[in-house]
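Next up: a single chain in structure tokens, the form predicted on its own.
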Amino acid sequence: MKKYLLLPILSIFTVCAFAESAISVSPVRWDEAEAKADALLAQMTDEEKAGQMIQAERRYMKISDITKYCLGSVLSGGGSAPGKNTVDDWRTMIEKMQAAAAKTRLAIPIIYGVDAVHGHNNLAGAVIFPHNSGLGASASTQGTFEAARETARAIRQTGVTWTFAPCLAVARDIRWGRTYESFSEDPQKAAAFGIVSMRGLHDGGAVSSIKHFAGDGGTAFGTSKKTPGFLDQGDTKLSEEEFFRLHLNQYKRAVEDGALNVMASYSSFNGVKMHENRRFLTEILKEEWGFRGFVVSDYAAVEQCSGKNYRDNVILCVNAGIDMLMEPIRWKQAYRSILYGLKKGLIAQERIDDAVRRILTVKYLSGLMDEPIPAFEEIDEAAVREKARKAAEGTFVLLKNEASLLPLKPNISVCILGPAADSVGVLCGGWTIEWLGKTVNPAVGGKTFREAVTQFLEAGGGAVTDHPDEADVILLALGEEPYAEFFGDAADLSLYGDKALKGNRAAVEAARKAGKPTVTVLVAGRPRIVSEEIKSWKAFVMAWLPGSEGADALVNALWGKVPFVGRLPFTWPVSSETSAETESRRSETVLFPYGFGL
């Protein structure tokens, strides 16, 4: 087998004050956990083993099913929450689930998983941190570490111990609907920030999941079979050498740093779905790299594989190296398929034992076997919001500042235009309370941009006016609708194209007609095409998706209370057609180069 050298990686400067609940991933701890897993595995029936390999969604199961099937895991998909979505509702649900697990013959706890990708974003009232594209613009990894650690503490407070994060994808075409989940187009930067995020989650006591293994950020435009969709879950078409350089080596580094779980990618590599690619899941990840944790499939991804039917797909994926099947709805069928494959000799006993050993090892290593429900920790919400604000302040990128218009003076009169000015949901983006996010009232606290500006100016002797002719400066707040995954794929990245906020065009025209100095703020998960519009703006700021505290953070940057330190983690193209990596590196197709920032 070919050997591939690990690319040099950015230095990671992070101060870690390890919490009592921190997960140690030292070799000694791995050995101890594995020995305990082996001892427990020796006592298990095949039915109990199959149950441990299943992850069901809370909406499509009964709590008694945990006892009946000895289920290994339960998850909440995006927007799936119990009761009125309070901390108490979550803890009560998980207490009941763990009580059901305790009734099984061997009393093996479930491990509960959520997509907490920028805070405990399923929970009402959660503090929402910046998405990864913004964190990747930061000059320091400290905000990334704090975001991950506080996310871990937040989910543990509700009884959850596993989050499907961080995303190590390298987004090479910003038309991809998951670009904001990527730290950078640069694999070295994505690795550096992703590993810090993983460390932060472990320090906070949560099991991490590095995803999506591998190549999801490199799919070719037009290869997606999702509707709507152009790129997401498509095919990455590269030589193996390029695939390793751009999309795989960050996972090798994370494995060496103590990765606990890997989530397989929906995408394909040169026509072969990663979920059934034994070469990458087993030969490279587990055998060559020595990964000791477990591999989980993505949400219902088994159905997309190349078998003759669902049962064949389950067998195909397990044999390829999938250890736990995230089959939210068809989990009983997946359970039966595992047992069928074992009985008929289509899945070896050794493969089943290996999968369960890995799952049990992580359960022991994380402390779950000793403490199925984390002890309740009171969290100082104000302190966490302060951390989220500071993290956001490091993400903003100043792209234009004609005549040094910024920082603004505190005693001026401003007119705020644009649809991004009045929505906390737009500041937060997708994966916020609901899978796709919400434009209106996402129930996460925080302020709108208009509220934050008004409050600041009223305290400093300035004013906000609704009349452009009365203003000294126009603040133009443009943005994207919240979205997730293939719903965010976009062929047209103009300010008025796919997923752009509907009021962008009218606001741009109103600002142009006013003829006043205009500071434009773009709230988006990726660059949008501004090649013509920017000519009439005096200043331009890329705000990414800064989260629930993003408005206050943005005000602090615009008025000079904190400096602009962000640098572009993605090349900014001049047109949608030049968004792909093969085109956007030519100087004539680049509006702002990778790493730019004033």
The other form holds:
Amino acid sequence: MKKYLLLPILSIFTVCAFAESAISVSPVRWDEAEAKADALLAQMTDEEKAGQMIQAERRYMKISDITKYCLGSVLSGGGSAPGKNTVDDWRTMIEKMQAAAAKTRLAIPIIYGVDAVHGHNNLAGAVIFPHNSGLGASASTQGTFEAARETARAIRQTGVTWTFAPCLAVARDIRWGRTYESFSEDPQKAAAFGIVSMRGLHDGGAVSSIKHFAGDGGTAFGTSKKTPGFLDQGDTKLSEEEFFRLHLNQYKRAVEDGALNVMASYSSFNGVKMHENRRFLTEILKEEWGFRGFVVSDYAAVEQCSGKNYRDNVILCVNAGIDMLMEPIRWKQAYRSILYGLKKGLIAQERIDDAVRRILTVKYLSGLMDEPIPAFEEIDEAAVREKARKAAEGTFVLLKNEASLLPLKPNISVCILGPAADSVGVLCGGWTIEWLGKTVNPAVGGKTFREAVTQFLEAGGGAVTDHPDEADVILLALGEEPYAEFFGDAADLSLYGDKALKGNRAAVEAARKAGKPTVTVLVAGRPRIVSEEIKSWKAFVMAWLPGSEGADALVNALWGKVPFVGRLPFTWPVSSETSAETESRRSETVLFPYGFGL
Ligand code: BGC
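One more: the block was the form predicted on its own; return the form predicted in complex with beta-D-glucopyranose (BGC).
The complete assembly is shown below, putting the previous chain first.
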């Protein structure tokens, strides 16, 4: 009996043991790393310490600044890439940066961070995995683990060792522009998938960042101060008990599981910005839960705090528990503010030492101190594309299938309508080459839905026709424009509303007029309102944002080469107005309940 119980545990360790670069987060390794960090810290000047606490953006700094200020970290924001954006360009840039760091008195390497949230999505030629809302629909966490591990390997190949992922957000209102970064509206599911994703990154040798701590997915509609925006970076108004249950517990579990880095959330909790909330960043996260890694602020978030001026805000954030300041542009000012705070006794020496100890500990633990640039490893791109396709195949949710129209037969004639059929960028969504994503040619390989269907039918004796009257079946591919963050906040979630693809209406109309059996595929980061339109569709598939290999994956599912296994990780509302009521849904406000899937 015992023998069988041990098997799953052993298999986890076997996976880890094979990956040479894997980051081990055992208590012993933390102890060793902290001891080394302490020894180094003892030799550091205050200026060197302040430098370690700074993260600048590559576009707003010179490489020599790394030497001059002993910078701790550099990042690429969404879409920020060196040169022609090749693997070599990235490696060369980071090699130069590490050489600049090696010239400092203590030669502490920088840690380079990117938003690799579904593959190494800033890099030209990257393989793009499904976004989290789709992964959360999967029956197992295998695709999530593979996506994370391959992402880690891909960033390491370019010299990068830190990604700002996974997002542990629990999106409670799908009008939020970051819903697709959330695995589920259910905190248990978000925790389970998020932790697997974090493990996959560590297993592949990358430092993860669980974000955004905490409550980013719980903000109240209308509390965002961003333009455009209704929800993003707003205020989460809840009792403390509810806040813990919905938005905090997944972090506690991730900390217990070896989290290395936490990113603070732009959002507020009951009117207080999380970046200045000492109770959560220090008392709960670090003291109560025993988090030993470091906390990084979000991109220029310091500016949003309640201090009198920028300097006050830096001091406020550091005192609240922020260890590293992601201050892309104003980083020199942030650096000076730390030193000012220290000199004037506004920040205690112990707080600075604690912050730097945490940063150095993660640098030791992740192997960065011994190997500032990961050794170059070949990646079998075809194998990774296959993994991305398999991950996507597990995400599709079949929501309607009248008279078992699906799976389709291979030798039929199909007319493809709809704006989501002709863009790989739409399949990938935001955070793909550009921060906001790209509809046209996003440089990530893969096929459009039309290309994949055409190839498949031509090989199987079927045909694609431009004329609906000649078709046996209409494939209607509808979708959302790519977007990110507050740009994706949408008050109107109808198929023709905010962020909907422009051609949706005409395509819906054309399919209705044709009167042929219609299979609709929705390519979107979240449910959209289909209450009326669905009546004239025979079959309906939620495809989420399946990534660069999503079209082939969809073809496999539609033609029955793989089964539909996905289940909704978000409740599907009947109208935009009812999209926030994830907890107390009445049956009349729900089109498909949480967990539904045929
Ligand atoms: C986002 C973070 C991201 C950071 C760095 C911010 O705007 O909120 O999720 O990691 O930018 O690109």
